[in-house]
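A single chain comes next, written as structure tokens; it is the form predicted alone.
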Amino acid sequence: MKKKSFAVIGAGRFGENLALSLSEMGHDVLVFDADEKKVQELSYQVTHAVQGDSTNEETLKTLGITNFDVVVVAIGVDLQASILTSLILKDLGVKYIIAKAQNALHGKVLEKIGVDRVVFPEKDMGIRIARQLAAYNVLDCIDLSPDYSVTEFIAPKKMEGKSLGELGLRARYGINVIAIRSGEKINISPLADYMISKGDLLIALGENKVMEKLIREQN
């Protein structure tokens, strides 16, 4: 894995967890927050932790903010600071900006500014959990876009004893099974003659609504 450099502006719950996770993965992480106490707490867990005002352009320049591969604006409830910080980062020419949005309107403003990716942590997690609750055998899903995702689910009972070819997941649903885990064995890009066994874990790529329909029909 190539080592990257990240700057996380805002050390609230989302920003802190993001920064710590990236640091644990071995990446260089700068945390920047107005709260001196929070900065001190994180200073031993990330590469750098700095206290300051993210809406001050000169401060961001001093940090060498344009040298980071990715800058994440994880500012919480202060929407004005979030928008102004994102605008300054864009003007400075930061390579890639990700910003947390509190609501749809906030997200639209960030997109208008030119933020590369807008995320809605609470909304995204809510959708993810809802999918898992609605289809009890869905273990996890990773959104690739608003409409498509990679979904991990336990093979429904109706699939057991059938081959992938018999199920016709690609032809009938446009769903591609990219891997299957059976016990301790993992089959990458399984062939059409692979027989589904009880307890098999399927990892599939497809349209969300179609994936939900498939799992619903097979249960």
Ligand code: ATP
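The structure displayed is predicted, hence computed values, not measured ones. Numbering follows the first chain given and starts at 1. Whichever C-alpha set is largest while still superposing within 1.5 Å between the two forms counts as the rigid core. What changes on going to the form predicted in complex with ligand ATP:
With the core held fixed, the Cα of I203 is displaced between the two forms by 2 Å or more.
With the core held fixed, N187 shows a CA shift of 2 Å or greater between the two forms. Once the rigid core is used as the reference frame, the Cα position of D69 differs between the two forms by less than 2 Å.
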Second form
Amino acid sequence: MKKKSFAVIGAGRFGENLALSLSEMGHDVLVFDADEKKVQELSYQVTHAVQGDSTNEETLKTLGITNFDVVVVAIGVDLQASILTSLILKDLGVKYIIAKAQNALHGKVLEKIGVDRVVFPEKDMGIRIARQLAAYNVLDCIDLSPDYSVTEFIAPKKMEGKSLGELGLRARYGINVIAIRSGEKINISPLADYMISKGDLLIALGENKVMEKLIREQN
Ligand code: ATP
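Hand over the structure of the form predicted in complex with ligand ATP; the form predicted alone is what we had up.
Full complex below, order starting with the chain above.
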């Protein structure tokens, strides 16, 4: 495998795990984050870890950001910082930019800027899980952020014989059922009229607290 150089801007959960995985694979990885503590923590695990503000063009130039094969903008919550950083990277002529989007609109803006690849970790994860389900892999729970996750669970007793719409999972609990495995059948993106059967395996995306409460109450 050819060794590549990556710069990861923003060491949140996504950025940190991406940087650590790339580093474990033997690639050169620079982590850049505004948070000094995060930078300190990662400094022993990646090639370089630098503290700074990625919306400062001069800082990015000094880092030699255009020399990296790939630059990943892994800033999510601060939309302004994500967009401004991507714009500066594009202007500087970075070879390949990947940016994480929080939602469809954020993704659209990033695409307009000319980011080479926009990733939606939550959405992409949902698809991956549906695929794993189809392959009969055992799933558990994948954290998307400290508060949200994709959870796999057997339909609690009280859900049996009811439709997703009737249960109001999305409307009442903000829980999106991404896929359901019923016996050997996989239903991806089940609709509101899907009737839950005994033993159905639900893959749902939602807030951990709400999900736990729902599963407890329905059992
Ligand atoms: P995740 O979901 O991956 O945990 P997130 O979407 O919540 O991340 P943020 O918390 O917005 O993302 O940002 C991730 C990281 O990016 C944080 O560690 C933050 O310090 C860093 N960051 C945010 N803005 C900047 C900036 N302008 N320059 C450098 N780092 C930044």
